[in-house]
Amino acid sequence: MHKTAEIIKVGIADMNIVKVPDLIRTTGLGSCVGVVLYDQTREIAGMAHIMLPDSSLSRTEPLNKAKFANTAIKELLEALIRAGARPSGIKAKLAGGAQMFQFSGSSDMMRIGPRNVEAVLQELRELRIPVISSDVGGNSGRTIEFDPKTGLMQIRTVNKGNSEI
């Protein structure tokens, strides 16, 4: 009997792995970066909704991993080994990282989405995850779900629609 597919939901600040046929989606994707690392070979992804760019900006104990650039992808990195990924089999995509809202004055404090984005690339860098594809930057909040069976991402990006990567 064939397993019907589900659509495992990732919260912000969260993160969660799927195996084919279920679907991985998150939403509400402002300023925050949705990541994707897959394995399309051995038919497994894992994404993280990350709000920060490093946990030194934290100010809770314990620390929530999927929150934040710096602990986020190395977490979901090792979930994903764990369940049978290939290290060298997995890819990345990514999306999100909008700069919501307009600042006079250019603190970069300011810039949470253009700073998520360079804190996520610098860690797929350094762990060697070569990025496949993404659509980040912009104004506008993003949905985004990903297929490990095609390696697809679909986004819709509010006032623009739908786009695939």
Given for the second form:
Amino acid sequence: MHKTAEIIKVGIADMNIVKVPDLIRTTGLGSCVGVVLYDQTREIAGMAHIMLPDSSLSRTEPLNKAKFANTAIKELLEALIRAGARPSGIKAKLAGGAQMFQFSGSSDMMRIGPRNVEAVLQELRELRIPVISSDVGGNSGRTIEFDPKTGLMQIRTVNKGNSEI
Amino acid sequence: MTFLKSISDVHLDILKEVGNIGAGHAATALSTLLNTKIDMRVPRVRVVSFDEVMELAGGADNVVASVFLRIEGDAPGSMFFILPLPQAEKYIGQLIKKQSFTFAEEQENELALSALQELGNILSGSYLSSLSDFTQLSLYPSVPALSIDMVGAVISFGLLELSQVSDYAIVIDTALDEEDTQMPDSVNGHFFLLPDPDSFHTIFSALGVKVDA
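Next up, the form predicted together with the partner chain. The previous block was the form predicted on its own.
Let's see the whole complex now, leading with the same chain.
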């Protein structure tokens, strides 16, 4: 029996895992970064919608691990391996980290997009996960959708239309 | 969500009144500016998850015109004035005396964009100054920033301060309705007021309400 393909949604500060034939999507990434880890031979992928670079910024318990770059990627990696991915076959793609507003004389928070991207890349380096492609920065929001079958990420932005990485 | 535990229905009612007063002034300002009758709906004040904040504004993927400003002073926070694109186009058309303005055709029209920015500026300014009068707190708006983009991309920026202490936000949501016989059910503007976590205490104590910490 054929299973109908579903689109699994990932909310803000959230993460999830998907297997073929399903797709995984997160909408309206601004300064947040959408990270996909995937093992194409096992046809499995995980996505996190990361808001902040580091969990040391958190003043709350319990910690929502999906919210921070330094905790989300580890958590996602472990979940993927539990679900059957091979550690050596895992690769990454990412998008987001825009600077949506330009303010003068601004605080650190105003640079949060680039800081999120740096933190994600650093974490991926430490975990030795190769980054296959990325679409980061700029000042537009993005909606991303990943297909674990093809390993391709569709990106939609408001003024530039669709692209694929 | 520790900071939310100390907030009761009474507190939410007070925030609602705060929103009411701000919205009343903003509606008057908009009426004067556009020379039409603008109604305000009783604002909703809710404790919602971040995803639900996006839903209130039409969904994370929904493209809107939004004016965002930071509130500085005694009770910092973020404020958004959000308009669906057709409504924004209509207001711009009225302001720059061009009936058929559309973003699709005139993306780079600087006059149009600055008219919209100024509209947001006047509305949020009047909202904020009535808040300031009511609470006797010093509240200053930053220069507003305009963006025409997805709700999620825009609003998540205003949730950053809150996201450090919580996965929930208190949203003071105000809807402005224009009495329009041609578009009777037209969707309208929203004001989202998102006080920073520490500001709730300041606002409540300025109004003489106790919060058990």
